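There is one chain below, alone, in structure tokens, taken in the form predicted alone.
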Amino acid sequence: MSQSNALAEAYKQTNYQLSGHGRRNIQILKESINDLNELQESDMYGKGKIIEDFQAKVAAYLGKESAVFFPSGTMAQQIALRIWCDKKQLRKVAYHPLSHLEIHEEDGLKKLHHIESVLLADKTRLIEMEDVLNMQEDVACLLLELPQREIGGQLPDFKTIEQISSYCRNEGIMLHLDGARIFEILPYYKKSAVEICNLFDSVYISFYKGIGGIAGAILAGDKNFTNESKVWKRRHGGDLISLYPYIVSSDYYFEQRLDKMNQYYEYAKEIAELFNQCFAVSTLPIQPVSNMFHVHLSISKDKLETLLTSIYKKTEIGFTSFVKEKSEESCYFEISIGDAIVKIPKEKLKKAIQMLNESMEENHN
């Protein structure tokens, strides 16, 4: 077994696991439905009272005129940027070097829609009003992904992206939000959702990031951008007959954890201070602007594997089931807090935290 394997294998049989709600198993779905009338009709095709009800009520709640429910955010995305190209009859968008259409989707919005990608700024940094007002090639659309996963969960001050909305507008350019966790940075911009959907044209939303739902994703705008949406969804092969279990799961979850981002986010916060304790080892960024954070170790990947599985063992407690490689002697790993932290005692965390600044400080010796 790869060292890697024995990690996640490890962490798998921890009692405890620092991110996320729990175990994602049958449990998740089982619950989301215990308390629904055996007789609620499914949506069909797309269809339907349980469909329809949650599109106007996900719309509102975001501040839009309407909302579409889609089986996956990746479809969702790359759907929206095809309008947006479509209307402005011009095959650019622009979007950061670390964004889930580049690096996650094989090149889908290039092969599938014949879209360039402009990217901006570079992979240690998030966008500034500088690089848009720098751009050297026309663009039909901009995509900002908030909170930008890949560099840490980092946010852009709310002035920023304010100056990128209304450059946007007085350009033409049309302004797409990649919201998949926009629940998790309301605590932080200390703003609601309407008030930083109103900057966007358009936004998607993910139902199984934060909220934790089994899959489903929200593409939301005006009638006439959520109707074209619609058609490029049965284009795309997201009109199932059903797409029920995905929904019901969105919406429990969604007046479940809703109200719990606050909480999440100040965990982040105490929970990051105590990574930063550690010898050679770091957040980023060193204070969490959300619910997730990422773990920077000065320590081969290899070498850090080995001393997780170990601390996992002893200790009961999972921070990680992977880690990813940044040079030959370092790596890192991200964090994302939700339900599972409570269940925690808090003196167990502090005691595996530790063990880990002390394996730290071992293998630098």
Second form
Protein chains: 2
Amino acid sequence: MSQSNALAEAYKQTNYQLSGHGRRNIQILKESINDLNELQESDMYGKGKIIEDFQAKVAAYLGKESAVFFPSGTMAQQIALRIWCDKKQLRKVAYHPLSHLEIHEEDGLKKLHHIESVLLADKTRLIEMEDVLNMQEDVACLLLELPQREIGGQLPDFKTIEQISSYCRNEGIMLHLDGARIFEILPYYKKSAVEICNLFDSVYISFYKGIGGIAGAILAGDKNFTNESKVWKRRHGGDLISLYPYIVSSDYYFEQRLDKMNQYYEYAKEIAELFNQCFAVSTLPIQPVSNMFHVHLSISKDKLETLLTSIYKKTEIGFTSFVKEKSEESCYFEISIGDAIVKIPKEKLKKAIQMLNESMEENHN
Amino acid sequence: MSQSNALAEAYKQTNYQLSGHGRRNIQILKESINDLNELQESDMYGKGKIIEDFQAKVAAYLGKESAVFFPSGTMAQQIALRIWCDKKQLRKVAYHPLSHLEIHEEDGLKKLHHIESVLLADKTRLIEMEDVLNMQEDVACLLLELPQREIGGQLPDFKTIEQISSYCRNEGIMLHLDGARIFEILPYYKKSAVEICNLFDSVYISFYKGIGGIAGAILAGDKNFTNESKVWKRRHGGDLISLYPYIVSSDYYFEQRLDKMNQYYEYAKEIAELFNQCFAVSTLPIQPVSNMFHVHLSISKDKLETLLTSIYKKTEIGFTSFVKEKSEESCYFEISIGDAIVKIPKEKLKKAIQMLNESMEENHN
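Having looked at the form predicted alone, could you now put up the form predicted in complex with another copy of the chain?
Next comes the full complex, and the chain you just saw is listed first.
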């Protein structure tokens, strides 16, 4: 067994996990439908009370005219960008070099929609107002991801978003929000979802990140936009006869967890502080601005995997199931706080992170 | 309320329905997961025991090397055709003018994949060997839909499929099966799924038609083909973090209904005979070759809707929730037999169809 596999296996065997809401198993589905009336009718190809009610509810929550439920964010976002490109008759959009569209979608945007990407900022930092001002090419749409997941979930100042939004409106550039984790950033900004979404022409949100549903996404905007998105949803093969298993579970966990985002955020800051006390370990950002952050360590990926595997076995606490290489002598992993954290006895957790500290010191000597 | 809406509403209120497996409500999901172990792990982006086991099981059932679970047939089939077009470096495929790809997918194949369609045969009949021989253009792939749903679920002779298959292999044309309803045609052909699929390079099957699942599809072929299909599945936004709600329900109803296809077929023939005894009514085909058939009536759509609405209210039996116009003075509807038929007392059913006969006669006079 490779060291990576051993780590993943040891993580599975732990009693407690730092990230997430607990194991992703069939119980998640069972719990979410348990109290539903079994006579409630399925949606039918995007129509019916069960889907329309949820779409209306989320549209209101986001302050948008209309919303459409999608099986995935990959599908929803490609379609949003395509609609804006068609509107502007320009197949070019701007986003961060580590946008989900650029690194996790097998180039769907390019291969299916023939849309070119203009990459703003560089991989190590957020898009700032200056990057937008200095853009060398015309684009139909600018996509902002809040928080920027691949760099630890960093966030720009709210003022920056306001400036970018007002600039884009003046310049006729459509502004789209990759808000997969929008719920998770409200406590930091001390804003409502409506206040944030007001700055954007279209918004995508996800139901299986902070919300902890099974899968599913919403795309919201004005009525023309969402009507067009339904046509593309069918073209993509996303207009399923029944999406209700995702809808009812999204709704269930939306209701359960929406009010917990502040709690997750406070935990994230507390846990990050513990990691930052460890030798040759620092979090990105140093102080989290949402429920998530990255833990960077000056040690090779291989060595950290061995070391974590041992810590998991001794403490029954899992930090992460996988580690990403940064350089030969450094690596990092992601923490995303949810309900699971509450179950870990604090002393046990402190001991586990203290064990990481000691192992890092030993490794250095 | 329009006459069409009145019909749909009256259909909903009936105690018995001719088509399908009963109402599509949340009970379908509840029943299918009731006995599952809640600790069973979710699939993760196409990986994990729950998805891999089912894919292997269906691949074996179809006699193909490999299979991939998709959220929808629309997605699966566009991708199959794209892979074959890329392989042949030719963006052209042939299929029936009433193929799902041509009439139900908002031109996804053309808009997303820039693949042109060559239409074989005409809207009123099946593709025959001659249509393939006389094809004026080179194509990468030929798609056959068995049964041809939009013309009442007709089927070619098995010999014709064998001839087309052998011709395509000689000519280097890839042959794809739209087998959404493959289970439903096995009793007529007296063949196994393997014997049919052997004639095709790739096969798509659906789990919510004869099988009565919630949604979901399988695309099967050789390992290279299915590996490529996974990349496109991600591009389309179909590689969800969790597809298990569709997988477990597909598996559940697959096990439940696979052996009932002969029973559905026998019922279909019996019911079609009753309709054919009515005045100005005939089924297409006259004798069904699967669980499905169309009922054609020499009466305007509007008038039939009024007439059916009244029959539903009197008999508590629903034939269909909607009627399609054929011409000003003729229309038709589809029957697709499943578990629901068993619940209808035979005398009640005969009386309802007799009532249709009388109403059609009255309408004529």
